[in-house]
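Single chain ahead, written as structure tokens, the form predicted alone.
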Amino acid sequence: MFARTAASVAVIFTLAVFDGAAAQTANQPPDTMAARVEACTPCHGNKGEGTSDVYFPRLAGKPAGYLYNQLLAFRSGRRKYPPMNYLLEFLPDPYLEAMAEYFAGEHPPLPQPAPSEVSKEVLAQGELLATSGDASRNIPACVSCHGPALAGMQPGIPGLLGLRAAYISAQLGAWRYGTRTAKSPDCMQVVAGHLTEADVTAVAAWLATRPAPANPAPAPKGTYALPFGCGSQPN
């Protein structure tokens, strides 16, 4: 009798443990990168498409090498934004690489451009600088590095599509004043240093009006030659 009772208790205990473990497993999120980057989604969108906040950029579809470089910069403190610095502080390189690959592989549709608030004359100046540059002031065209479709190039040049004017303006300003830097030679800091405030306003406004191209994917590495060396884009 005692043996049967002990055996029954053991079976009940085993089933209880099994059921508890099963319930715990059922309540846990799936161990996927999509689940792991949920901390990114309130600011950058469920698939990295961006949100209504104009200062948080779209991540989806950008070259993985570019995204990885930015994650490294936030982790090291070279790029300063406390929430990002805190979230990434103790994450190892392979984890950051996996995060970059995840968002690079997401391709939600680009948003419709918002109507611009600047004049036609300002937009025309922005288009001129973005597509032709200004050789007299050593300003290369945006398209000479970011591509004819402004979709970027693998592995380290980002596309400029799907971004708001306020964000673009803020980043150009950060490069102009040295609060955002990249690997040497820091080509963007050099370019931005030649821009005036009016140039920044015009370029940011025009870029924000660009519709999605037929193929918004970054160009393969080596598709076109850069006008100068850039530390973020290995040869």
Contents of the next structure:
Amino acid sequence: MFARTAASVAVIFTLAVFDGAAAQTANQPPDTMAARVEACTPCHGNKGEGTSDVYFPRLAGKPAGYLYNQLLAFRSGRRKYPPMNYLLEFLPDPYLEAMAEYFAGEHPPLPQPAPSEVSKEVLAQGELLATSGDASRNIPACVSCHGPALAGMQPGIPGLLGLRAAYISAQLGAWRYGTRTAKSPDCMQVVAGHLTEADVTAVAAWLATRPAPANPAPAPKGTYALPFGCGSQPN
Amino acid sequence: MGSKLSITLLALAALTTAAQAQDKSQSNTNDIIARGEYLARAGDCTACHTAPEGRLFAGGRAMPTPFGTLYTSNITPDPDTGIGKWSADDFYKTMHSGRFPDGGLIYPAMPFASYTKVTRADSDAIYAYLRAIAPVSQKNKPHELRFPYDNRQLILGWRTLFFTEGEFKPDPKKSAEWNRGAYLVEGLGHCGMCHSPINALGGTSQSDAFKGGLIPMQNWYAPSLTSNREAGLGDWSIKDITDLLQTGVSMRGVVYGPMAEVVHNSLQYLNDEDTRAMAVYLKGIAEGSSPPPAATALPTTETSLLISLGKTVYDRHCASCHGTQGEGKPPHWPPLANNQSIEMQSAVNPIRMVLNGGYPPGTKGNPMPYGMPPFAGLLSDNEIAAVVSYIRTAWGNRGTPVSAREANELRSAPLN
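Could you output the structure for the form predicted in complex with its partner chain, given that the previous block was the form predicted alone?
What follows is the entire complex, opening with the chain shown before.
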């Protein structure tokens, strides 16, 4: 009851504020995050769904903590993509956090999986690596961290669905060559370090063929234990 | 009895004064350190002396120059790798004379040619602040300069041509506010380091101070602060100038590129009085308009084709933010009509703006700025040239058209 009253009071109050604001700011851009990230959307899509460029990743629905870590890394130049390094250079932490939360909160549908250009055998090898890993070569299953539905886990582990093969293999390559790093201990560097070029092709191709799961939301923090520690996923 | 009491009272009084004096000197020291921190902000020491993700003032930041790469020094109070063993005199010698404690010559990439104007008291305050920050043990990286520039004796030639040692001398004919602004702009602000034509030796000459120039290695044009056809602020209101300096955006235009860094690291922290003083001075040094820019080298038929393509591109990609008449929605979406920063003779900045987009800096006064997307991947060289030609000449703007080649050349300009 109290909450209700409070809520309706809040609504009235908000409306009043909005009215005044609208009158005053007729000649101002909308006071929304959507208007503030218009610099990002030509590359990432209006709701962060991605664009036709296979190297431009989807942002929508990934854990906010993960997106924030990436924005910090682009701002400092630790993760390199000059057009983004440049845009973020003089933006403060709370603003980057707000951007991360904005894209994390958008839920446009996942794209149709793309038909794969690789053979059935390669896809099967990719599936094996992703779901079981290869203990003989110290490769953990990707699902052991990215989750059984590959939807990721709050706050720091991204889902791997809705990404194109080209993007995934570029990222794994970047970890292998040390041009992408994450907070230490950088578990993805360990994982990528054990993959061969053929593994990368296979696992990237298989991931890109996955249909959207029923629930693409990242699992809550602590839903499952990781096989080893990741700096981006505090426990 | 009476005398005893008075002695006790006296003793008590003495004690309290001693305690008070100690308190006072403590709070004095704290005041000086706080002042030093403020002045270090005004001097933007952190822009050069803190590396990305590095510790505060531990140096190691690479500074590309036409002569090779310089690495900035550790200026934390670490005794072995920083300036922990320096005296206040040593520090003043660096700021004022551009020399190391042993008399060795400092490269002018450290802006001592401006800092020489800083008073001894202000230098001492910065010194006190730098003594009070956390020491960081981190060895200075050796510079990587090409022969013959690795020879510090060459600095002597530069100093003869471009360096005049000496503290700021107030102009008695001007107001105290104007003089305070001049002191900050010419001294700690080292605005002339970018806003002056830079010659092959990497120096700025006194007579050309604040006349504008292309910043080497970065390919940004720092406009003249004296000509109203560039960034001369003669016809700006004081409020628009202080807004620009303090928040990065204003009703007249916004900052971007290297100037965004200056506002982000330095100017946003200056108090209202100092910001106003700078605005008064900047408005005061603006000269009458210089002669109109040279006519375009492009043939007329080509120009009119360019401009009509430019209008198409503009209406499709730009008008949603900057308005069909270039009116914008200031301060967040800047106006392009009557915006000096795009009409200047040099078209480097508007071309780069369209190629790279940008955000004004996030500041206390504007913590969540609006941004502009980069168009490098969306538009061809010809379309970039067309839209830039259009905004430079539409709505009464008095700039000149630009060629596709100019647009193409700037695609490879470094982004950081």
